[in-house]
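Shown next as structure tokens: one chain only, the form predicted alone.
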Amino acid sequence: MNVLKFGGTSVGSSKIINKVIGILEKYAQQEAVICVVSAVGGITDKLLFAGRQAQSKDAQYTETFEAIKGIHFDIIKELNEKPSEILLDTVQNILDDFKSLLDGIYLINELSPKTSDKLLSYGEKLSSFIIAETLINRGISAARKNTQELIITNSNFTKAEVDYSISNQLIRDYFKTSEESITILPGFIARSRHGEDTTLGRGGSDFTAAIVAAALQVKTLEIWTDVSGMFTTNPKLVKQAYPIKSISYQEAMELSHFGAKVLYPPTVQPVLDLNIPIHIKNTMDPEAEGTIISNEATNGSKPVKGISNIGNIALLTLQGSGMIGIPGFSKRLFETLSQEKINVILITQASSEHSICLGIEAHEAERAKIAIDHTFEYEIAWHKIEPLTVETGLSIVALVGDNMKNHQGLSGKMFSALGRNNVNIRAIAQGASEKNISVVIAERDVKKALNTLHEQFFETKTKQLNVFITGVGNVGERLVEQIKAQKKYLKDNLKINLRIAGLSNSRTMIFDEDGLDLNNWKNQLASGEKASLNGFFDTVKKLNLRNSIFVDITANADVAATYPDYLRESIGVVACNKIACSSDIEHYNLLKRLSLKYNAPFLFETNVGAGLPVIDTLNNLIASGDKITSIQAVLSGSLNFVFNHFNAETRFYDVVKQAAAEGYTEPDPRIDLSGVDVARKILILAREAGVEMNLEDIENKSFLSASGLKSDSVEDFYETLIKDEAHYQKLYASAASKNCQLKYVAKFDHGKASVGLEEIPQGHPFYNLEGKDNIVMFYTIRYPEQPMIIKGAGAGADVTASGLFADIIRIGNN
């Protein structure tokens, strides 16, 4: 004999009920089937809502009743071409009885637990009768048996306790004489010894099926639902979650207790001692393998079997110096909660005995505080302990696995993974059996926490990076295209799953927590929402994705000012923008401190030399114990381009215009030609070398004309270039007369820095520097005479984008 249970989602519509009937017919061809059914999906909530409306004198309960009635008669008509009179009449009688109960609740203005149980029983009564009569109408050998005649309980309404000695005998006696191929039983409902309607509590239909399976000692209990088994974690929150093939009873109970809604924890109890396996199956996909729950489950190579969570948790903390060494505090605390019928989900106590933390359901927190403060009012009045503190908006996340006790460092991996993603842990609990490690975290962090832990314990060492880019201009477009081209390579070779989750330019911005479609991002961005710096940050924070990286490809001071906000949220920052790192030293140091404090990478390789590994090389020298004594560099690709193309036959204005057109200068060329951009770069190198200085400490020997320095706008500046051509030709003539090249040089020497135009003689490493190339020479303790030289393209959209890309990959590899 087979025992199958179908939940509310499996009987939620006529279409799905037809699937159930098909499954039952297939099973009945082999041997007799007992089918336990829940109420039609959503009906239990509607029944309770109607009852509460009636209790509160809301006459609209009649409208809710009519909606419930309509749902059931629609299902009857869709399942049966010609519904039998017995089906229509019986369903109408059940509904009339239900309506009379609602009218009574409305009149007396009361909804007691006893009445609530009777109210809720109508859902299963209706669904079971409709399915049974549909089977009979189709000529299938079937019958309906009222479970209230088989399962007897006490009078603990809403969560009645089963009298197994009576119930088991009634079940066995009935099925000894049952001849139908299929027997339909309503789940969830029972009857007390005094003949009153009772219910078996939340998830009671699973419980009903387990009671019947245990009484008849069947080979397997099958629980049919809308998913293909118990998953490694919640698949609605973690897309990479997958079904667990086999799991032990204990693991299943732990996962179910901590929020895995596929199975109701008490379900396991009746079949546990008899070692009857539970098979979780998918009504929508009957051929799926599902999950087997038994004593013979294997764990494979993974110590963690699943990750689960419970939401809407309140954390209660009782603390005070008067608790230390005084016996009885815990007893009084738990007795108080027991008297209030408040269930404790999690317990943790400091070894100092100074505090006890409890996790309970949030809706019971206010009642718990009133009761506990009353119990300890004497101690609170004498300041021996503090009034109970209550924190809400919390959730519990739990790692579960029988073999966790055999693996060292699991808790360390769990805590460090959460810490790296700014998931603050409010409380920790772990039993001596080490089958469960539970942490209390903020509700808003649940999705990120589950994804982080699933990636850590279940995925093939693939790290997901979620990138948010602002400033999608020339360089930004190249970066997006580079990421698009390399996505597969990164995943296959570096085990990095790189997704762009947000893009913004100066006008619009777009987001997608699952990753933007990089084949159509331009059209999406063109029709995106209005861009704003605060809006961009708020959305990144709200999405709360693990391993988030903010990429700034602007030259905007307002954007740079947002870096601390991102770092405080443990969101990495990759900056092309030089403003932040060349701001005042206090702000620069703040960014460094925030990066360390919140474990948020702050990388800005492209600040100096675009894609050249200048800062990375400098940091490696320092980290290895070397010391920078001096730096000489040509750090402006735009200025090098300008002076490599400027001569007696060209106009300085034309060369600058060409550099701007080819993307070698900032939109405002004064930033480059004034030397400010180069001064920022040498300042950044000096700071990375360990010297504290500000931009005003750098000597800037400008080559621009007086009128060029005083220009009020970009247009005015270009006008001065035309007007002051003689000034620039004089600079060129002076260098040419000495057979020298003009180069804009940055210098740092023993704590002092300067930038300015210099005449470079033949034989010098800078002399033959062509095009937009940069060169940096590091003189150090280890390189005192022959410097370490880094040379290459120091400007251009592609190389700058590649430098940003390299920083992103560097974060992924750490």
Ligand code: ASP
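Positions refer to the first chain, counted from 1. The term rigid core refers to the maximal set of C-alpha atoms that superpose within 1.5 Å between the two forms. Predicted model only: the values in this text are computed from it and were never measured. Compared with the form predicted together with aspartic acid (ASP):
- Superposition on the rigid core between these two forms places the CA atom of Ala706 2 Å or more away from its counterpart.
- Fitting the two forms on the rigid core leaves the C-alpha of Ile585 displaced by under 2 angstroms between these two forms.
- In the core-superposed comparison between these two forms, the C-alpha atom of Lys541 has shifted by less than 2 angstroms.
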The other form holds:
Amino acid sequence: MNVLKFGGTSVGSSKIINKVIGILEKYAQQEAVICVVSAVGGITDKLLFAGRQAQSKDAQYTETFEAIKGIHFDIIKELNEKPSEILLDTVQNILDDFKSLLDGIYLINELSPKTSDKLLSYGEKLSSFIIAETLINRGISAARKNTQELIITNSNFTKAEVDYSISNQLIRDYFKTSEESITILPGFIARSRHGEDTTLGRGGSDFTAAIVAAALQVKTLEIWTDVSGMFTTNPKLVKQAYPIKSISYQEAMELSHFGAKVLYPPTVQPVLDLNIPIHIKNTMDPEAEGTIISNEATNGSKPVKGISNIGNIALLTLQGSGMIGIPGFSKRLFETLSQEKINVILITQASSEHSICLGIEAHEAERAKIAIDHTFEYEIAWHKIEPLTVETGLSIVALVGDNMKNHQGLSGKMFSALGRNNVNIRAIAQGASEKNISVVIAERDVKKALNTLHEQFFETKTKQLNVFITGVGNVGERLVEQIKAQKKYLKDNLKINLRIAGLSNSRTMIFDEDGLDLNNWKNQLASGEKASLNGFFDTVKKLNLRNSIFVDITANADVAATYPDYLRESIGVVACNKIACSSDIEHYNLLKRLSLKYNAPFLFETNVGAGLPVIDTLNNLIASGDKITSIQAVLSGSLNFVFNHFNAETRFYDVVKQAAAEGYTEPDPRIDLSGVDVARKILILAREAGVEMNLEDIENKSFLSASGLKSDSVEDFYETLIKDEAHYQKLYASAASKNCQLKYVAKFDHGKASVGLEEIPQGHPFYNLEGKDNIVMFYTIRYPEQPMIIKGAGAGADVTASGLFADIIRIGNN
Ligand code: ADP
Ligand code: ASP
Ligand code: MG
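Starting from the form predicted alone shown above, please give the structure in the form predicted together with aspartic acid (ASP).
To see the whole picture, the full complex is given below, headed by that same chain.
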């Protein structure tokens, strides 16, 4: 004999009920089948809702009733071309009963636990009749038996306790004589010794099936649902979760106790001692292996078997000096909760005994507070203890595994993974058996926490990075294309799953928590929502994805001003925008501090030399104990272009115009020609070398003519270039007469920095610098005479994008 249970998700529509019928027929060819069914998916909630409406005098309960009725008759019609009269009559009778009960509740304004159980029993009564009669109607040998005649309980309504000695006997007696090849039983419902309707607790159909399986001592109990087994964590919240092949009874109980809804926790009890394995299977995918729950679980190499969570938790804290060393406080506290029938899910107590902290279901918190404050009325009045504090909006996340006790450092890993992602832990509990480590966190962090922990304990091989890019102009576009092209390589070789979860330009922005489709991002962005800096930050924060990185590819001061917001949320910042790092020293220091405090990387390699590894090299030198004594560098691609093309045969004006036309200068060429841009770069290098200075501290010997310096518009400025051609030719002639090249040089030497035009003699490393190349020479304690030199293209969209990309990968590799 086989016992199969099909949950609400497996009997939610005619289509899926047909699948169930197919499975039953196949099984019945081998052996007799007992099939326990839940109410049609979602119906139990609707029944309860109708009851609450009636109780609160909301006449709309009749509409809810009609909806419930409609759902059942639709299913009957879809399953049966010509439904039998007995099916239609019985269903109508059950619905009539149900309607009378609702009317009664409406009339007397009361929904007691006893009435609630009667009300909820209609769901399983209906589904079991419909399925059994459909089978019969199709000529399949089947019968329905009312479980209320087989399972007897006490009168503890809403979660009644089973009288096993009577129930086992009734079940055995019935099936000893039954000759049906398929017997349909309603799950969840039972009857008390006094003949009242009772239920076994929400999700209790699993339990019904286990009671029957144990009474009949069958070989296995099969629980059919909408997922292919018990997963490493809730697959609806973590895409990477996968089914666990085999798991012990204890682990399964622990996971389900902490919220893995796929199995109702008490289900394990009846089958445990008899060693009857529970097989979890997927109705939509019957070929999938599923999960076997038994004593012979293979532990595999993983100490953590699964991660689960329970939402809607309230944390109660009782504290005060009056508790220290005085026995009996905990006893009184727990007695109070027990009298109120409030279930305690988690307990932690500080070893000082100064406080005790409990996790319970949030909807019971108010009752708990009133009862506990009443119990400790005297102590509270005398300020020996404080009134109970209640925090809500919380959730418990638990790591579960029989083998965790044999591994060190698991809790450390758990806490640091959560900490790195800015998930604040409110309370911790670890059972002495070490089968479980639980933490209490904010409800809004649950999805991120589960994904983070899953990555930590089950996907050690891949790390997901979620990138949010603002400013998708020239450079941004290249970055997106580079990411798209390298996605597979990164996954295969660096085990990094790099996704772009948000994009914005100055007009619109788009987001996708599963990663944007990079084949179609331009169209999507064009029709995105209106862009705003606050809106962008709020969405990044709300999505709350692990390993989030904000990438700034603008030159905008307002964008730069948002970095602290991101860092405070432990979101990494990658910027090619130079404004933040060259702003005043207090702000720069603040960003560095926030980065350390919130464990959020702040990287800006492209601030100097575009894609050249200038800052990273400097940081590595310092981290390895070296000291920078001086830096000499040509850091402006634009100025290099200008002075490489300027000579006695050209006009300075024409060369600058050409540089602008080819995109080598800022739209306002004064930013480049005045040396401000270069000054910002050497400032950033000096700061990274450990010197506190500001932009004003950098000596800037400008080569511009006096009128050029004074010009107050771009047009005026170009005018001065024509007018002052002689001034610029003089600079060239002086250099040429000494056989020198003109280069715009940035210097940092023993704490002082300067920028200015210099005549570079033949043989100097700067002399042959071509096109828009940059060069940086680091003189350090370890490189005193021959400097470390970094040279290459220092401007351009592709190299800048690759510099940003390198920063993102640096974060991924950490
Ligand atoms: P049924 O109606 O079949 O009883 P339930 O909704 O009670 O189905 O349970 C199945 C659901 O449990 C899944 O759809 C899934 O969302 C949820 N679930 C939570 N944690 C887990 C887990 N660790 N493994 C599998 N499913 C889980
Ligand atoms: N129908 C009941 C519920 O929704 C029992 C079950 O589905 O297991 O709680
Ligand atoms: Mg269930």
